[in-house]
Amino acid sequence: MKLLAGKFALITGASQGLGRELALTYAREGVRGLALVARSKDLLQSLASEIYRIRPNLNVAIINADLGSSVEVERVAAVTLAACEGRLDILVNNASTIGPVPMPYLLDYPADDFHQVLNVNLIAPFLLIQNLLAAMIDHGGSIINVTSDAGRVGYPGWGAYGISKFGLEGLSQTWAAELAKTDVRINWIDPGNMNTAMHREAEPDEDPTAWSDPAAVTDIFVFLASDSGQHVRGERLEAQSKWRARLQKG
């Protein structure tokens, strides 16, 4: 039995790294439809081709968009609803931008870059939830926001990225409280150190082979999106921890 059979999902930041692995995993787990968002149309088309090799008849909508623009976010929501027959079961807010590299201290942080990081990492998830909630509210669904340890500890040099993740955690808590009496659940996941292009760019002097493969942390995203995870609400979870024991029913 496929854990996500019949569900419609939207994944942002889907062209590479964790988002790409989630798209492939969700396809294997039986989703009925996938809307995939990223800035690179070429990478999205390559991903879609790989998905079709797994599921030749899967409904895949690729949406080339810059989530730093509120107009683009609204377009993403509209295209998603059209592609998913007006229904959404899973929303994964994974898209992030690190900002300028080498990452400057706040004293030297360019204001335009600061705004852009917050727009992509914080404002876009807020607007996507706001625009797509009506498509989830009647039948319920799962919203998963991707956070970071930089959203709990203020590391020097992580600037707007870390601040955006602090904001995302607060946003997630507030949405969770406001949705507590509905069938829409929201949780946020810290995937931990992963060997991704963004992480390599952020910490070029570190050894990326010491970091986890993004494919190794997708199981928690499947669990929370599935009916098995319906009882988990308003939780901050670490993908590389012993989360299964923590989330065990009973």
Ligand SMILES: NC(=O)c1ccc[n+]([C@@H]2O[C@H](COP(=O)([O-])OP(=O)(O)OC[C@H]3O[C@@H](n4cnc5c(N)ncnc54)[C@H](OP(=O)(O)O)[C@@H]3O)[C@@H](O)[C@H]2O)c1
The other form holds:
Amino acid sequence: MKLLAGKFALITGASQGLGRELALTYAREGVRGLALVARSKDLLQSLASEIYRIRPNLNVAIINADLGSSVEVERVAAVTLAACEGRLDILVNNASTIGPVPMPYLLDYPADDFHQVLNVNLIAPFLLIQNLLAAMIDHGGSIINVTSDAGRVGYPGWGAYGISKFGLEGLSQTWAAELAKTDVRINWIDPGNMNTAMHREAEPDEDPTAWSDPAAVTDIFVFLASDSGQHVRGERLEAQSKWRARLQKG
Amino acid sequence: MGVVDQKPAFTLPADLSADRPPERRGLSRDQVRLLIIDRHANSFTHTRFDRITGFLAPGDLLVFNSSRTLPAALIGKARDSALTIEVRLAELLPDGTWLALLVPSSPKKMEELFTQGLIVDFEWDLNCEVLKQDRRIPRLWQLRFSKTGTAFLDLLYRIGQPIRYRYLSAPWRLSYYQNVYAIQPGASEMASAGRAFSWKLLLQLRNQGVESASITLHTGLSSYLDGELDRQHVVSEEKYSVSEEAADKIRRTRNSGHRIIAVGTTVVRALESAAAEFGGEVKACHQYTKLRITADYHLQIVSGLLTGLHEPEASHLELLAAFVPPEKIYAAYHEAIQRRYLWHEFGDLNLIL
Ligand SMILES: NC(=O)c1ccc[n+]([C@@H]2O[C@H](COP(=O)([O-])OP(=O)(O)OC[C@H]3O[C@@H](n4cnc5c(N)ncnc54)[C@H](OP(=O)(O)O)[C@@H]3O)[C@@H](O)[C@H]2O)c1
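Alt. form predicted together with this ligand, vs. the form predicted on its own above:
The next block holds the full complex; its first chain is the one shown before.
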């Protein structure tokens, strides 16, 4: 039996990078349906065509939205709730923006950009969880927030992005505490260095081939979303660490 | 039976309309006031909503309506004329068309403005065709939109606004019209009896052993913007669904002798309709109901009701009379007015136990 059989997942930031790989992997692992969110409609549509090649009849809802706007987040929630018929099992808050590049010092950071980065990377995950919890709480579910090393250490130049991830880690911890007695579990994963558009833009002088292919870090996202990961809750995990030895039971 | 009289049972002072959500008047969502009417004693209790925990016992079952509020008001333009029309969605019909209230910008008579085949254009390339006037509720028209399903829902959320009434102090955003536990998008207006539940309170009740279940009944319009029609309080035919899981919980609660408490009159209607359908038992179903519950209706399932404070026109109160005699409701309402309780979707609540 496939690890995610019967489950419905919402993945934000699915148009490219890690989110795209997660969508393909979840489709292969047997999900019942997917809601995929990003701004670029064309990229989402071509992803959907690729998914249909793997799973011709999969229920895929493409939601074209800017998560920087809370009104748009409400639409994302409503369309997801309709698409999943009221039962959501997996929510992956993956969408992120790095903010202006080249990355300015916080001292020089334009206030509007600061707001936008927090809106996409922190407020949107907060609102999505808040709006979708009702569809998870009765039968249990897995929420995964995608964080970063920059959410633990204040690197110069990583400004609003890093601060949004600090916020996301705090959000995850608080939510884990509030949901402790329910069957909804929340964990947050640092995927580690990956060769994606965002990272190439952030560090144009580095060699991207030294970073991991995003397709190589999806297994922990499958594990946590699946029933095998049911005992793991309230944890910060690193995708490129030896997590399996520690987390896998038996 | 005083309750079916058409004369108002009491007068509601205009300043007792909640013009803003509790969160915007210094309260948390669950701190609105709660008036408890004891069905079996002659006394009322005035308390705060979050203290409801003290009035519910382990094993009691709260039944919620999981319908989620739509931004159901859309502004469009009649094709080939300058007429602006506000479309208020009332009900999704089985064939994918909608019944809707059409509010024109012109004072002309409706029948002169709206005709079969009229096309109304909205932003984002959405349009609808007017099919026909509804026979039961002539203020409503049947419309066919150019999109259906989630594509329509997506556009509705881009174009629409929540339906709002005149007593509000500001055009509150859709998120204020949402119950925290709402799931299926489909309500024209918020099923507001449950608005005061916060997650904190829901989790607290759960830990206390109070059970919960949900049904879905997409609430329609509370007003057709027509005094006469509104006074008649025509009960439209509504679709409801009860899941296997909810039916099971209801069965178990009844067998164990605990109370089933409806959160909102829509839930009373759904559960009692299901019971009427299946010989006194609630089974999983997707059904339509025309059931009208009045003073002489014998409730089979529901023993308690959490509801808002209703309009003075007696017909609005008739369902409550199935729980307690009208005189008792009026007496309680008089106290509520004296104590300056607030009416409408952002207002205070009434629990009948
Ligand atoms: N790459 C790394 O080395 C690395 C390291 C640590 C953590 N991470 C984290 O991993 C996650 C995935 O990043 P990635 O490297 O895969 O980045 P990516 O390739 O740039 O992908 C980011 C995704 O987020 C979406 N997105 C951005 N802004 C959006 C908005 N306003 N509204 C909706 N969607 C928006 C993008 O879609 P559209 O542009 O189409 O909207 C895209 O699908 C992020 O949370 C990131 O912080 C990455």
